[in-house]
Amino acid sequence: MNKRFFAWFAVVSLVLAGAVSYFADSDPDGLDHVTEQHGIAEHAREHPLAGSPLADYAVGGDDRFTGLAGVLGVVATLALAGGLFWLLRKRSDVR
């Protein structure tokens, strides 16, 4: 795998996150619908991160920014994964 592949992977991921996130924003989403149908939702509790800035596929609770929430999620995931791989690669170079 080369840098060009990862660059294209990042670009495609960001475009998909920004565009497709709006289609995944139905209310209720598929998982919520199934849990409501089978009575599982009655036992659900609020997630500890429910009040976080990117909760419920939105930025600050505003549904108009669903695509932005998707892009921010991809950026955070790529940064975390990239940092982890960079650290692991550095450790393997030391040996």
The other form holds:
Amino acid sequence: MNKRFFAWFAVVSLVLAGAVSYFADSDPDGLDHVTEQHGIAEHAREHPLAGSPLADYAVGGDDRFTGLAGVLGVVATLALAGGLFWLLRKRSDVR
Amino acid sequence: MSDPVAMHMSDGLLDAPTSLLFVAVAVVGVGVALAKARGDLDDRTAPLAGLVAAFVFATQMLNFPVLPGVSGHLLGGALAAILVGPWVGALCVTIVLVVQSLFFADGGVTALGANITNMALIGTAVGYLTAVALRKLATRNKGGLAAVAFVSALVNTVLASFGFVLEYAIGGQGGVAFGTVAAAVLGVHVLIGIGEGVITAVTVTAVASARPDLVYLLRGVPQKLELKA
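Same protein, different form: I have the form predicted on its own, so give me the form predicted in complex with the partner chain.
Below: every chain and molecule of the assembly, starting with the one above.
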């Protein structure tokens, strides 16, 4: 029961990031829109990692691979968060 | 997703002292969350918490239209707090923001402190406090839980965006008046908050239908109550 529920949760995340992400609205989000509208965004500096392989959820700058970038992001987040939380958890044998 | 502008605050929008101030705020806040999270994590909840972080990452990629030429996306604080508690929830959103900034060049590196403060600390805290204030309604039935998730997520989005307004007032570049920034940011984030509310309500209700025992906000509630339509 537990395993099946967790597996579903993971599959839903992978499908959202790997496939549904192609249908995301590419317009600037609320914060970017406001900073652009009021000239605040002119002060933005380029991201120091802008040239990295997965920058802007593409692979090597090619956003046909947004889904792949998304899947890698889900896996990386799951590994980092899951690892941290597993280490932090109260061990059942401690009680 | 091909837009060159990152989804979160970029580097350079705040001056250096203000960026540093919010790095300090974020370090303290995340430190407290790390210390407190331990009490909420065990063999049952730790895997869920990892999955919640991954889910928030995935949904943050899904910008939805809110106005012509303007999109919005989930922040996830209320969603994470309702499912795994405020401390673990704040860590989930923090990890998402760190992965986005360092792997996907989304959200500035010097702005990470401010972005964590807004989305992981403020968003999660106010989303959780709203949900707790309405807990009676949430434990009544599925509709009540959905309504509470919706309202908590809306409050989370609006107040997280107000974090940016405050940071901009303290040390923003470009000298735009407080009232102008506040009105523009809050106006659009009420609309984004409605989308955030819908996604949060659907997700929380889905998890509560499958595993009410895992939902942090419903701890201590007899499961049969939750199975009513």
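Between two forms, the rigid core is defined as the largest C-alpha subset superposing within 1.5 Å. Note that the structure is predicted; figures quoted are calculated from it, not measured. Numbering follows the first chain given and starts at 1.
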So that I can tell if residue 47 moves, could you say whether its C-alpha shifts by at least 2 Å between the two forms after the core superposition? no
Quick one: CA shift at residue 34 between the two forms, core fit, Å? 4.3
